[in-house]
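The chain below stands alone and is given as structure tokens, in the form predicted on its own.
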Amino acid sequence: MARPLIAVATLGGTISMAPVGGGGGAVPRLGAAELLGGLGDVPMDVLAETLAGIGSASLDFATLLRCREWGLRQDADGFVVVQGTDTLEETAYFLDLHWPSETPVVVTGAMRNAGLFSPDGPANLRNALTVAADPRSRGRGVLVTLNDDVHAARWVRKAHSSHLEAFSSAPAGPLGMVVEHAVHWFHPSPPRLPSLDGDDFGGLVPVVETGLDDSGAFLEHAASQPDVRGVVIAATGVGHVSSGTADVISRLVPSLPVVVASRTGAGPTLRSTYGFHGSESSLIAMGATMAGWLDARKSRILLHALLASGADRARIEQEFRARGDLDR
């Protein structure tokens, strides 16, 4: 039987970092060859390239589009993307929206750099190769594997700043786990929605969090900046804002897409339970779009992707209803 071919693109991040001399902090120093060279023999053929060597906070849409195009050109059986964990959940969801193939994509990184005791990067990378090579990974969209767990891009989020068990898929839970170099799947994946086209990622889509004693002045200031194409609000509870913020939203929605997500980190926005000014139903009546189960970070990625594809307001509403549903 032919060995599977896995393409690996490295972008930098903690997994590629080691301390510099003189007591300095860890910086990106390891490329694809060094990262894969530490794994020993693996039961697949690997084609790897270093596409960037930066912290994930500095990643941008142009780099991710270049990474996607590189992965598609390789015509491999699986594609692994290696990067920092700070924005890993956003990269995974971005690729999930823009990956047109059934070929598995697995995003991984590390919480401990190579200069620390027991760095987790080699195990995470080895597991990512295993998941990408598993035929049952096909058609599942983009996956994330760290700390032996396998997550869906749709649900995964970094829930702890430094712990090895930093990534969670609450409330859905991981899709599977890697044990003894084999993937054990717990759940099927729902049918995938079509990938999104478009590469006009110019302009800004800020995320504005609301809270106690919020007049809405900062939201209004943020939305008035040049090149703002849409706004995501990280709202309280199930999608609630103050009456002052609601007044600002009512002024914005005629000319600017406004998406409302929950800032809680788990649970959806509602649509019709509350009726006060600033509640979910009043925001919908104004023309705001509710994010459903998508959090603010992923809502920003989806809104930016839709705007890049030239989507109008009706399509934005339609896509958020479809992709924010629980079964997606």
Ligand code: ASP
Contents of the next structure:
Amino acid sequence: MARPLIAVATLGGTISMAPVGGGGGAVPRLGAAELLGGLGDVPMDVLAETLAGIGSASLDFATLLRCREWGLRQDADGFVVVQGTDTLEETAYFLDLHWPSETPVVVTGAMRNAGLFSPDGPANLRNALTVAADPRSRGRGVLVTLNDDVHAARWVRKAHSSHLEAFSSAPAGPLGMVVEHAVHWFHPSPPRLPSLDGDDFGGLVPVVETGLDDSGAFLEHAASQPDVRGVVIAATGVGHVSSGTADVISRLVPSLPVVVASRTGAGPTLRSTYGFHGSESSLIAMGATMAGWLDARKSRILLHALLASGADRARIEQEFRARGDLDR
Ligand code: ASP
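Form predicted on its own done, so how does the form predicted together with the ligand look?
Now the complete complex, all chains and molecules, led by this one.
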């Protein structure tokens, strides 16, 4: 049987880092060739490229679009993207929204750099190759593997800052697990929605978290900055804000898309349970869009991607309903 061809693009992150001499901290030092060289023989052909070598908070949409183009060009059986874990959930979701092919994409990284005891990078990369080469990964969009779990880009979040078990897909749970170099699939993936194709990523889409004693003044200030194209509110509970913040939202909504997500880290925004000023139903009545099961981070990526593709307000509402699982 022909060996699968897997394309691997590396962008940096802890998996590529090792401490500098003289007691300095870990910095990006390993490119694609070194990372793959550490795995020894693997049962697939691998074509690898170092596209960047940076901490993942410094990644930007332009780099991710370049990464996507590189991956599509290789015409491989699977595509692995290696990067830092800090923004991995955002990269995975961004690529998931923009990946037009059935070819599996698997994003991975590491929690422990090469200078620490038991670095997890080699195992995670080896698992990513396994997942990318599995024909049953086809059509599932972008997947994430770390710590032997296989997650859907749609659900995965970094839920711990330092643990090896840092990634969670709560409440949906992981799609599968890698055991002895084979993927054990627990769940089918939900049907894929058409990929987005925007290229106008200029401007800003800030996330503004709200909470106790929030007059809404900071939201108003943030939204009035030049180049702001939309705002995501990390709202309390099921999508609630203070009455002052609700006043600000009602002033913003006529000219700016406002998406309301829950800041809780799990669970959806609601639509019709509460009725007070600042409740979910009052914000919907003003014209705000609810994020459903999408958290504020993923909502920011989706809103920016929709604006980049020229979506109007009706389309933004419709896409959040579909992709935030409000319509399922
Ligand atoms: N601590 C991060 C990591 O896990 C650094 C980064 O995200 O680049 O890779």
